[in-house]
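One chain follows as structure tokens, the form predicted on its own.
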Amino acid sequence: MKSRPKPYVFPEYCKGCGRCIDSCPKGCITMGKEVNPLTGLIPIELSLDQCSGCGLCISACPEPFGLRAQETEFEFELTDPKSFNGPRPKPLVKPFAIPGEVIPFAQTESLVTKGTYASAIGALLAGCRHFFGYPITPSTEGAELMAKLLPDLDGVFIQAVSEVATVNMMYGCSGAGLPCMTFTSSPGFSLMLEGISYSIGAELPGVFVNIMRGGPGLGNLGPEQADIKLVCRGLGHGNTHAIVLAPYTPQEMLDLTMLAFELTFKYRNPVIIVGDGYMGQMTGRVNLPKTMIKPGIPEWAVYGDESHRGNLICSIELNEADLERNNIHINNKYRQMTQNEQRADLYHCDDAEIILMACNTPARMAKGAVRELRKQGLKVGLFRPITLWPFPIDLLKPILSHTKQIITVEAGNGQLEDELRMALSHHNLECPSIDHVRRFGGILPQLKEIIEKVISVEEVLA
């Protein structure tokens, strides 16, 4: 006589309801603890030993396919992207770098210019051909440049219909090994985070320049900082970091720029410059670097040539070792840029007793501040980092000695002295007392209520 068939269960479309371990009288169903790897945690589990097949569980099962009778065996396999077609042809030809040029530059006069145009220049000098933007007050002044100068650079300019669609136009680009960047403010970079989080998985390069604006939501177009956790502690879904730089002046607009492409190719890795509002707007004296850049091909790059044909650019891992592995590895790249990449300027910072810390524009008015103070016979500094990430932790222990207070100024909620608080904890620090001048909205910190505040400070110490 035949046996009747025992159920299966597919874990896929079991909801673990329950009903059929309560119409089982053999007690052979309970529910799951186990996790398959390959479709989530199993709802319930069956033990057949004392099975006779009645069907009483897949009737009592409300899913059409959540218990069936087990008739022939079925074997289910999530697919790999990387495999799908099956092996991949080896190119004819070994992938190489095709290098880039350094080329001399003609000296030129200095350039008086706004800090968007600045940072524009240092890209085109940097070797960037290709811009992909969408327009965003206060940064829309840099992306009106590259359209006007790239079509008679040989270059691409592409104004895209969101920040969701520039960002995946970036991925595109860079994947085929190309410095590309962006313009943007502080709501369109939110729309490309989970851009940035793809790009930073492929390990693929690209350059944003975030002008930050006041919010949250729309705000308004004045100047602020409060995307500082966005860019160091937020950048997207996963685990993700991007070098973040911070220039105060129209000059390091052009020259942080020029060292953000060297830098996302460096570690094939986004790269993020952050400025405020006016720090966009703002006009300066520019100098103008003695070299260009005439940018080759990397490696890596999925270019369309022969050399590179056999170059795939992916962030999915849907084996959990391998996606681990991955992280490892792109971990091991964050150690490096903390490593290296510290960024930080001092001022003033041998025998200060007091550090003001500051970055963008509220720096140039701490600055004004240090001035007016030493001529008081005060002990103050300023601290102003360079890279936001990684925090330039190492070029301020050696100045906590002789450190009895700190304060930050920006023009946000203590986005920064956070940054600074994790910094000093990560190190085991022992942490100076911290004080600040902060200010929203649009609004920035003003040299006269910096000097109040290290005054009030100053008579406290004392």
Contents of the next structure:
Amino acid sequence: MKSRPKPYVFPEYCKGCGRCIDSCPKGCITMGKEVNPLTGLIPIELSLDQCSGCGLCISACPEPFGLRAQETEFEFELTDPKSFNGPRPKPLVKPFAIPGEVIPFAQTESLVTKGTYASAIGALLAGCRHFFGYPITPSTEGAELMAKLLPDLDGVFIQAVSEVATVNMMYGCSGAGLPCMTFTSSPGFSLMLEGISYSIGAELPGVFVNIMRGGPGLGNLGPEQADIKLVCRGLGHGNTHAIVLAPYTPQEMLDLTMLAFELTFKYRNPVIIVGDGYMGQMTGRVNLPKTMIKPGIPEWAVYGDESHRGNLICSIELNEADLERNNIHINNKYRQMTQNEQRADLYHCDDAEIILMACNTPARMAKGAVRELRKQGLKVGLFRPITLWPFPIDLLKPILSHTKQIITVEAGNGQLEDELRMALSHHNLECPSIDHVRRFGGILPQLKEIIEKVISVEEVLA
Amino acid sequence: MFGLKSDCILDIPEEYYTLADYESAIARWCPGCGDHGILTSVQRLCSEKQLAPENTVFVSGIGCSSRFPHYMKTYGFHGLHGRALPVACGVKFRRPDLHVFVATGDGDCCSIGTAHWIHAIRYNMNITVLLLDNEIYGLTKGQTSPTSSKGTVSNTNPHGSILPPINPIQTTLGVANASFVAQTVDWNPAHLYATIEAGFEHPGFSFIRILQRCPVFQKELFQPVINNPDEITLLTHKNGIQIDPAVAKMYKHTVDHDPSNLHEARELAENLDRQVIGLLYQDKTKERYDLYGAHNMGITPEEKQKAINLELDKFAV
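Form predicted on its own done; form predicted in complex with the partner chain now:
Everything in the complex follows now, all chains and molecules, and the chain you saw is the first one.
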């Protein structure tokens, strides 16, 4: 009878899955008891007294070099498994970044266009060629412009089946290292939160323009600023934050969209642009910038070329220590954002005793009120945060010494005021008296209301 | 004493609901919108069937069609975008005694709500679903919908849509436990009413796709078939939708389709060149999830006590 080869095992290639144990008809194989110091796993043990050399265990082994047949002559040389398929055609290249370019942009005449369009144009100039979206009033026009322009610009526009699909398409696109964006409005943004949390966890960029409308629930289509808490403090589950930009003119919709793309890649974190419903629909003069961006490919991208093939995009860290390290890293990024990215616009704040605080469209009313009240000789100024998170407390700090009163002007229930109070508290700053002008449900604070409030406060102060 | 026999006395119902009992606000759809006709048909159905407004619920999601509950003087539930069917299932699961209607649209049902739609078909609860399909997003002013036919020019597909549309009838017929699938048109009130009535009578998930005109964003879409009824196939069968022969006469192209024949129904649904109207498939014997939800309703406190003791006694030390 021809003797058939018996199996032997390379302990360092055996992870102890036990498939060979079940396959052996003679019961020659048992689960091992000793941990292999090389792998930290427990390889199987063979006792070949009963072995008939059937080879079933060898075919059952899922490891290519785990169980192998003994050569008939005992003389053999071990071959390095790495060389079985010959030498690698090329050594693994360390992923590297392909840098972007700044291209001069021919000076053009100003445009007169609406906020969502201006933001879409800003995205195009920032090199965004990938747009995913789902129709929702009052933000749809931006998506519609992208649908018209992108096919002619070597770009992609996809109308997703829902906001949930949208955010996950962005997750995929930004995972490939490409700039992408979406326009949505409050109810749609709620649906995107899960994906945003994952993007933050996986450290992926992405620009989300949330044209806030009246809420809660379906609310209405009017302008409101009731998502400030959501974008500053509630971006899905987990330890999440993102830079929040609040434009107040169509020009800023363009400028801040371009800035958003810069910041989102700089920090590998989503950036949110919030505007109220009027901000999306408002038409105004928009000057185009002198340069535009041709984006590069970052080194972490899953781009599909040879140098990036080792990259993995994920937000899961099962090991507690790893996740803590990851969270510390993300928190460090938040700290850097807080230190470097605070932005605000100060209008007549140098000697102001009463500071109006507003963003988006209400800031326009507040600015008008400041102008009007300055004519009457009142020392009033406007502090307009451009970044809502991080709150520009460093810019507010110097003017607090001569400020007797802060009045927040909001189309919402005090969410901006909460951000202000929280920032004051975190910096152990003495809180000046804070009052507010608030309207809800799609109605904005009126110029008259703001002036009346300031005058009534002034009387008390005097 | 007037020579009347006692059995001649008219049996007048205690309450008698008229159309006005179901009419709420003035419908604010565009002039010429097909939804107006569907609303009238549904109100007529409610009054013919004498559905008590307090026992009737209209559920909707988001879209033009989803203004429906606002115009019915019954219970209404204007839910989330795409989530009309889960809301309706939730209502029906615990209140099987209520008549539950769902008014949904092509974007609501076939785009964002697809997952819910598929599983609502499988649950087969006794709900009447009206899919008001105008093949466009009307409320957001003209974007491509999943049912827009290939080449439809819209704001999000300025060069014409690229993909073939979802066929809601075909999809519904393809899902396990589908029990009632019909198609009708908003411009034929007799057929529309008869179809909704058949759907209401059906014990289970009755899915009715209504081809609905949008005079603003899809002006010409259904004009050829309205002008030329021969381009529509009418399904006639003794078990199908029964309409007045005078109305049926306008459709020259008819098929005698047995609603129990699922295979033929799928073939009919697949043919996009000829839209069919009528009952494609019905099976009254399919399992119903709402019956499972209702089976333990009305058990006594003693029985509840016994059940909870039985379970918690396992943890006794």
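Nothing here was measured: the structure is a model prediction, and the numbers come from that model. Positions refer to the first chain, counted from 1. Heads up, when I say rigid core I mean the largest set of C-alphas that superpose within 1.5 Å between the two forms.
Remark: with the core as the superposition reference, the CA shift of L447 between these two forms stays below 2 Å. Superposed on the core, the two forms differ at C57: its CA moves 2 Å or more between these two forms.
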